[in-house]
Each structure stands twice: as C-alpha cells, then as structure tokens.
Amino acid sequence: MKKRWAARKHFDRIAKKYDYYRTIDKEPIDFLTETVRGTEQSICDLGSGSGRYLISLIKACQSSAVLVKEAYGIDINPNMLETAEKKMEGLMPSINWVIASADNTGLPAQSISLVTAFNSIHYLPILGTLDEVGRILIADGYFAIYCRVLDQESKHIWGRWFPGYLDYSQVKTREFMTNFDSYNQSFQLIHVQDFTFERKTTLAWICEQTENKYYSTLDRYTLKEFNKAYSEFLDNIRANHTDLDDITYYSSYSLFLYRLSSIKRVKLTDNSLQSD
C-alpha cells in the first residue's frame, strides 16, 4: 500500500507533462490487434494513466475493422485521468475513466474480453490484480501486459549508467512475468513478444528528463543520493558518448499475452513459455 501511494504522489506531480516526457510504442499495439482474435472487443486498461495507450489501441482496433463495444481506463490517480479525458474528443466509443485500483475495478463480472496493462504492472498489487482480471474477463478473454523486465532495465540508459537505479527499480524479472499460472491457475501464457527500439536523444534532453524525475524510480532516491548518482550518471554518459547532441541508445520491452482458462494445467517450463 505504501508503494502504491508513493507512485500516486509521483504521477500527481507529472500528470500534466506526462505525455511530453514519455514516448508511445506503436508496435505492441499493432501486435495486439493482429494477435487477439475477435471482431469485437470490450477493453479495460489497468493503470491507464494519461490514456495514451488505450486511445491508440482503440483507434488501431477500429482501423482493423474490430468493433470496440466499450472501453474502461482504470487508475488510482485522478490527475492522470483528467489528462486522459481531455484527449478523447470525438473518440467512439467514449472511454469510461474510472478512479479505482487494479484489484478492485468495480466492473461487472465476465464483462471484458481484453484487459491490458501498459508499463504499469510493476505498480499493481499482483495477486489481487490477477484475481480481479480473472473475475472481469469473459471465458477465453485475454490479458496483455507490456512492460520492461529486469534484464532489459539493466541495459536501458538509466539502468546501465545511473548508479543504484536497478536497486530502486520495481520492474519484475522475466521469470516472474512468465509464471503467473503459479499464482493463479486460471491464466495460460500463450505468447511472449520482445521489442527493441532505437532511441536518439541529446544530453540536454536526458538532463531534463532526469532532473524532472520522469521515471518514478528516480523519485525513490533521497536528495543526497540522487545528486551524487546524477553527477556520476553524467560522467558515465560523457565517457561513453562522443557526440552529446546525438546520443543513441536502445530501449527494450516485452509483451506477455495471457488467456483466461478454467482448466487446471501443469506448470509450464521456461523454454515452453518462450514459444508461441
């Protein structure tokens, strides 16, 4: 609970500028629209924040001739949902923005065909969230989680060069993400898709992102720790990039696609989890 409200405080602070500091990756959205079967969907996005992924997913579905009957954006932060609501003018269906936690959405049982969590799973109470997703999903419904896992975090520019970043990060390991069936037998992992993006930036933009702590991990440092780590971070960037106005780094994520099943299964091996 303490971590959840610390995250809320962070997003309260950056809500109005969240989209300014964050990119949106179209590839996982395209993957979902191509992979999740059905000519119509009811969608619930957990930790929807500013709504950027949910809105993009609805538009992608519509472009693929998939009817979105209803859509819900769930978040505990009213400031983020207020930001989201301002962006959906003319969007059909109109998204229902709900101030609620992922483990208690208040949605009717068996009412949703696709639940998503874009870059939010590490903030959510896992066991309660799995129970709630299992409750609101229809039979054979999908649960799609897009996130960075720990080995990807270690190669990201902050994870690689910002001292102590991995110690404060809340992202999960790949093993954890691929074994939800050990926590809730109702979920079957059907696919893991990895994505890697080449990012081009400048030292000035990296400094602005870091100083404004647009990653919540940076908010977990004490002021003294942050200042010391930030100084070392800048030294590391300068030592490893010759042109500070043209910095290239790689950012990787994974999409874990689960399907709801009422059949009790034998726990899958790590190797089998990586196959389609």
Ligand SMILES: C[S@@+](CC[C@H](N)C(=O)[O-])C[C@H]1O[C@@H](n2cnc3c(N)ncnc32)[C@H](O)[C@@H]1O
The other form holds:
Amino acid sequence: MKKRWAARKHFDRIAKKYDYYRTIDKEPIDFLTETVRGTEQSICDLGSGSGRYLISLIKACQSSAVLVKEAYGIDINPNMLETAEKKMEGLMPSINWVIASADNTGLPAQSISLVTAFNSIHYLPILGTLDEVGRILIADGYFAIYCRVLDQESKHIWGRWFPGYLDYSQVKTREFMTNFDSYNQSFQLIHVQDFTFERKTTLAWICEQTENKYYSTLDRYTLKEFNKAYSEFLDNIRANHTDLDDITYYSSYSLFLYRLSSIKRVKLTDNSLQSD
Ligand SMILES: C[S@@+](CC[C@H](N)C(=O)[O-])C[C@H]1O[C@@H](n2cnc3c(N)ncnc32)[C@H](O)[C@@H]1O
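Could you output the structure for the form predicted in complex with this ligand, given that the previous block was the form predicted alone?
Full complex below, order starting with the chain above.
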C-alpha cells in the first residue's frame, strides 16, 4: 500500500510533464502490429499513463489496415489520464480512459483481443493483474508487455552510474518475465524481442531529468541520499564522457508477448508426472 501511494504521488507530480521527459520508441509498436495476428483488435492498455503508447498503437494498427473496434486506457492515476484525454482529438475509435487498477479493470469478461502494458508492469499488482488479463482476454488473445528488465536497467546510464539505483529500482528480472506460467498457467510466452536504442544527450538534459526525478526510482531516495548519490553520479558521468554536450548511451528494453492458452501445462514432480 505504501509503495502504491508513493507511485501515486510521483505520477501526480509529473503527469503534465510526462511526455516532455520521456522518449517514445516506435519499434515495439511496429513489432506488435506486424506480429499480432488478426484484422480487428479490441485493445486494453494497462498503466496507460499519458496514453502515448496506446495512441501510437492505434494509429499504427490503422496504417496497417487493422480495425481497432474499441480501446481502453486503464490507469490508477486520474492526472495521467487527464493528460491522455487532452491528446486524443480526432482519433477513431475514441479511447475510453478508465480510472481503475489493472487487477480490477471492470471490463467485461472475454472482451479484449490484445492487452498491453508499456513501462508499467513493475507498478501493477502482478498476480491479480494476471488473473484479470486472463479474465478479459478472448481465447487466444495476446498480452504484450514492454519493459526494461533488471539486467538492462543495470546497463542504463542511471542504473550504471547513479549509486543505489538498482536497490531502489522495482523492475522485474528477465527470469520473472519468462516464467509467468509458474504464477498463472493461462499464459504461454510466444516471443521475446529485445530492443536497444542509442540515445544522444547532454549533461544539462541529464541534470534536468534527474533533478525533476522523472524516473520514479529517483523519487524513492531520501533527500540526503539523493543529494549524495547525485553528486557521485555527476562525477561518474564527467569521468566517463569527454564531451558533455554530446553524450551517447544505450537504453535496452524487451517486449514479452504471451498468448492466453487454455491448455494446462504438465509439471514434472520428484517421481511422477502430474497434471495440475
Ligand atoms: C511509467 S508510467 C507508464 C505510462 C505509459 N504506459 C507510458 O509508457 O508512457 C506507469 C503508469 O502505471 C500507472 N499505474 C501504477 N499502478 C497502477 C495500477 N495498479 N493499475 C493501473 N495503472 C497503474 C501509473 O499511474 C503510471 O501512469
């Protein structure tokens, strides 16, 4: 509950500036529109935030002649959804922005063909969310999760150079993401696609992002810890980059694509094969 409240405060604070500080990646959207089968989709995006990925996904579907019958952006934070709502003028179909938690969307059972979660999975109550996704997806429906996993976080510029960052980060491990079936046997992992982006930036921009704590991980430090870590972070950046107006770093993510499967898996136990 404490964690949830801290996340709520963080997104309240950055809701209006969210898109300004964040980079949107087109590649996972293109990958999804090419990989997910079907000429029509009903889409539900969990932790949709300012809506930037959901809106891009709908536009990409439309450019690929995929009919989006309905679309829902689910988020627990009304300020983030308010930002989203302002952006969607003229978009067909209009998106239903729903203030709800991902584990209790209120959507009808078996009504959605594609559930997505971009950069949000580590905020969501995972077991309840998996049950809820299993409930709202149609048979053979898709669940696509785009996120950074821990090994990628450790190589990202903050994970690498900002002391304590990995201790405060809540991102999932790759192992967790590839073993959903041990939590909920309804899901079958059908594809993992890794993406690495080259980012060009300046020290001034990194400072602005850091001081505004645009990653919630930075908001979890006490003020004293943050000030100390920030000063070491700046030393690390200066020591490892010669041109502070032209810094290159790499940012990696993975897209995990699951499919709802009605087939129960067979689990190997000590001395027998048992269906569970
Ligand atoms: C890092 S943002 C990602 C937003 C968006 N998907 C994007 O990539 O631009 C995470 C979002 O998850 C939302 N969130 C946190 N807990 C949630 C929950 N239990 N149910 C639904 N949304 C939640 C936050 O309010 C926030 O908008």
